[in-house]
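This document opens with one chain alone, in structure tokens, the form predicted on its own.
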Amino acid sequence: MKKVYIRGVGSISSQKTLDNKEFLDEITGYNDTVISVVNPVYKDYIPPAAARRMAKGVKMGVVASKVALEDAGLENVDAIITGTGMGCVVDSEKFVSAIIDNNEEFLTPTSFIQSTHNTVGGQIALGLGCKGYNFTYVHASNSFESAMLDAKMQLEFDEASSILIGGVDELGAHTVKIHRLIDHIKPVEVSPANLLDSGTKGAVFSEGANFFVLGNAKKENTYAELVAVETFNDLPEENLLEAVKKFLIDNNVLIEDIDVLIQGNNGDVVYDRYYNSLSQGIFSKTQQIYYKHLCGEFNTASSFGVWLGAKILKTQQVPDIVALNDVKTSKLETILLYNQYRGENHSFTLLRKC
């Protein structure tokens, strides 16, 4: 089987991450419970007439994918695979609201057509003229990992040489209200520096789009090798340690080989215990970093974690803002990422310096 590499990245998040020449040089602060992305100038990437008809999630995905392709030095790819938890949720809300407001009569289909989860992948393909494999995974907070795993297997078996993958989710006003009602969003405002010390339930909700060009040939601009990905729909806390050990053993990696542990801590006092069991246990002497205090929580937030890991391995530096403990490693070669959301949809991702 061939190895798989990250060759290009594009990120739109609550931070200024779109410019690949920078790496969290300037941090955008907030004191809120729901945060939006730092919007690029969309007309620089999408004709204004087309952009007006696109949902925000579609625009984010199109721009992030274009940046990733440019970063990889490619104009097209063999396949496009996206992951999204909620799809174009704003258009979904519009259509459902129209059903109610119009008493189920005289409905226009536009919002319904644009609300499907595969709209992002479809729009990217139309823009590129890509007629290859195009698939969208909707697996809640494992959506991006499913897309990444699909691409990895295709590249390993040489079914494709370059694949564009991404994770994208947008905020919807009605959806946010629902999450507030069921205590999935923090009850009071919090700043990035105080997120893990908030002592409250829920997370800071957000949105974003993170895209990557994967290939099975190592190039000069390659970020990292994507060694392995594994997901679990359900993983009891008492079985987490054994699952991590088995994942590492299956990939011929020792615990002491992990130079950096990247975790998806989101400040939820109930569910951050999963992360604490690793950070205070077998990885207590490992350099640890986190990222959801910067990008917020959403179904494909783990894609921001992969972006962070890839940038660390390429630049060989760890920004101080993401440090979770005081341990400093002498080398940055192997990174393990662990993510879960509310005790479900766990994932392990292994990255290695090229």
Given for the second form:
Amino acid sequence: MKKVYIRGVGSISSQKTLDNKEFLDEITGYNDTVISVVNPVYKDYIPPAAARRMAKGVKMGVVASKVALEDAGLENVDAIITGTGMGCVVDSEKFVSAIIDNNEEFLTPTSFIQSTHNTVGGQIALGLGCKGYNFTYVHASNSFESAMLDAKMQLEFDEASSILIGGVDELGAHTVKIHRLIDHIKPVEVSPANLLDSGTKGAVFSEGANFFVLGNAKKENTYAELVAVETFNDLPEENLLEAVKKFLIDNNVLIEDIDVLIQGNNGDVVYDRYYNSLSQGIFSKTQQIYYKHLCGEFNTASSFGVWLGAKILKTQQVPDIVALNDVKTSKLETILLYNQYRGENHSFTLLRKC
Amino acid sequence: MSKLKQELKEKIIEQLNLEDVSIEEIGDDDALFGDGLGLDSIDALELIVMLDKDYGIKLSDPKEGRKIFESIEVMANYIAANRTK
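So the form predicted on its own is up there; where is the form predicted in complex with the partner chain?
Below is the whole assembly, all chains and molecules, this chain first.
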């Protein structure tokens, strides 16, 4: 089996992450319960004629994928695999609202066409002229990991040599309203600095697109090796420790080998206990970092975690803003990522320095 | 009639998301499809729905749209002659 490498990245998030020459040099603060991305100038990347039917999520995906390809020095890939938890919610809301408002008459095609979950992957392929494998995984907070796992297996078995993968989700006004009603969104505003101490239920909702070029050949500008990915739909808290131990054993890695643990803490007092059981347990002496105070929570927020891990391994720097504890490792070679959302759809991802 | 033409230009820009086009840039006799405004087949479907919803005109044969959507001038004349609301 061939090894799999992260060869290019492209990130649009609530931080200024699109310029690959920078690495969280400037932090965009907030005091809110819902935060949007820092929008690039989309016209710089997408012709106006093509962009006019694209909602924000599609534009974010197209731009992030272009940046990732450019970063990898490629013009095309063998396959495009996208992960999205909610798909194109803006056009879905528009279409469903039109059905209700117009008594199921006068339905226009654009919002329907653009509302499907695979619109992002489709538009990226159209833009690139990529006629290869194109698949979209819709699996809540395991959507991105499912895309990553698919790509990893294809690259390991040399069914492809380069694959574009990404996680993308956009905010939709009605969807936010519903999540607020069911207490999935924090009841009071928080800032990045006090997210974990908010003492409230729910998360700071957000959006974003993080794309990566994966390949099975190591190049000069490679970020990291993608060693392993494992997902769990259900993982009771009492089984979490055994699951992470087994994941490490399966990949011939000791707990002491993990230089950095990247966790998806979102400040939800009910569900952060999963993260706490690892950070206060077997990884208490490991350097720990977190990132959802920077990018917010969305179904594919873990793709921001992978972006962060890849950047750390490439730059060999850990920005102070992501520190979860005071431990400082002497080397940055092996990173374990753990994510879950509301106690479901857990994932472990292992990255290694090249 | 000029009021209707103005209204059509506004609706086309808004409903077809022509963000970079202003009302002044659309001439009454400019071609809406092809080399003119550059609209395509999906836009044609949007315009058919707009005729039905806003003016009560049902186009049973989509081929009719080719003539009706030739320009703002032609559209306005057709709507003025056939509108039910």
